[in-house]
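Next up: a single chain in structure tokens, the form predicted alone.
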Amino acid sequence: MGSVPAFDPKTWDFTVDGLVKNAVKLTYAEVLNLPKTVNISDFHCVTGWSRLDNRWEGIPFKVIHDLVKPLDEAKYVTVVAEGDYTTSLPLNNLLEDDVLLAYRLDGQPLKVEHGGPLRLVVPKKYAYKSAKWVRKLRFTERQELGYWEKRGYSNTADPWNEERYA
């Protein structure tokens, strides 16, 4: 959605706020210093293609969760990306072991055109839930529909059940 944004590691930042005990604003260097993992997963586009065996490297979502300590009433997370692109997911979906904020793909820094410097990866959902160019996570009590969901795409986005449209 939109044009590829410019990335300057000296000025870029990542914010996590909303219904949390410890809101944070991190520099790119601080993001890279968080605990990381490597996951191999498939990537499914709502248009029908898939890319298999992607080797993603980045921060497990659980690390962010534990860092900010969501309040009990936080049930959803809205993902805010460059260009005001948003999507949202239930918190329990994001706490799956294979969900991460990726900054490397197949052993290389994640290219800006593929979502770098930071991309959400939710392997069990269609790719529009795996937002490119993530800048902010907002923990919420109610789910906020994102860009594609407001335009008729499925909010559950399950590729195994072909949940493409609402």
Ligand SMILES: Nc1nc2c(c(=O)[nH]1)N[C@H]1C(S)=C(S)[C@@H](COP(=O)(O)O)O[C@H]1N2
Given for the second form:
Amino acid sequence: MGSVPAFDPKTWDFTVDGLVKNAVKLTYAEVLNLPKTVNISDFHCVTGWSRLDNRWEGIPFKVIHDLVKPLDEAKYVTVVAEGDYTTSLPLNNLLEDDVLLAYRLDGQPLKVEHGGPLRLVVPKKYAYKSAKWVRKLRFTERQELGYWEKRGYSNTADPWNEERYA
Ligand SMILES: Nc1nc2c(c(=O)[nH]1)N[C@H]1C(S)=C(S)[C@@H](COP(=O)(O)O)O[C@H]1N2
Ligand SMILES: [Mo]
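Beyond the form predicted alone, can we have the form predicted in complex with the named molecule?
Below, the chain from earlier opens the complete complex, with every other chain and molecule after it.
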């Protein structure tokens, strides 16, 4: 949706806020210095194509979670990308071991067309939950529906149950 945004490492930042004890705004260098992981997973677009065995490298969502210390009321996260693109997920989905904020794919820096400098990867959900060009995570008590979810796509988005439409 929309065009590929320009990336300037000098001005880019990444914010995590909402219902957390320790909101943060990180520079690109600070993001790259967080603990990292590698996870290989498949990727499924709701329109029917898949790309298998993607080797993602980045920050486990759990690292961000523990850094910001969510309040007890925080149950969901809204993911805000460049432009108007948003999606959201329950915290328990994001705390799965294979969820990360990726900045490398298959041994290369993540290309801007594929969401560089930073994209969410949620392998157990259709790829519209894996937002590209992420700039902000907001912890919330109630779920805020995302861009495609407001337009009729499934909010649960499980590819194994083919949950495509709301
Ligand atoms: N910001 C943003 N993220 C997005 C999208 C988008 O339009 N904007 N499209 C989603 C959809 S529907 C798919 S299938 C994947 C495509 O990822 P790719 O371009 O790396 O193949 O990105 C997802 N994340
Ligand atoms: Mo998609």
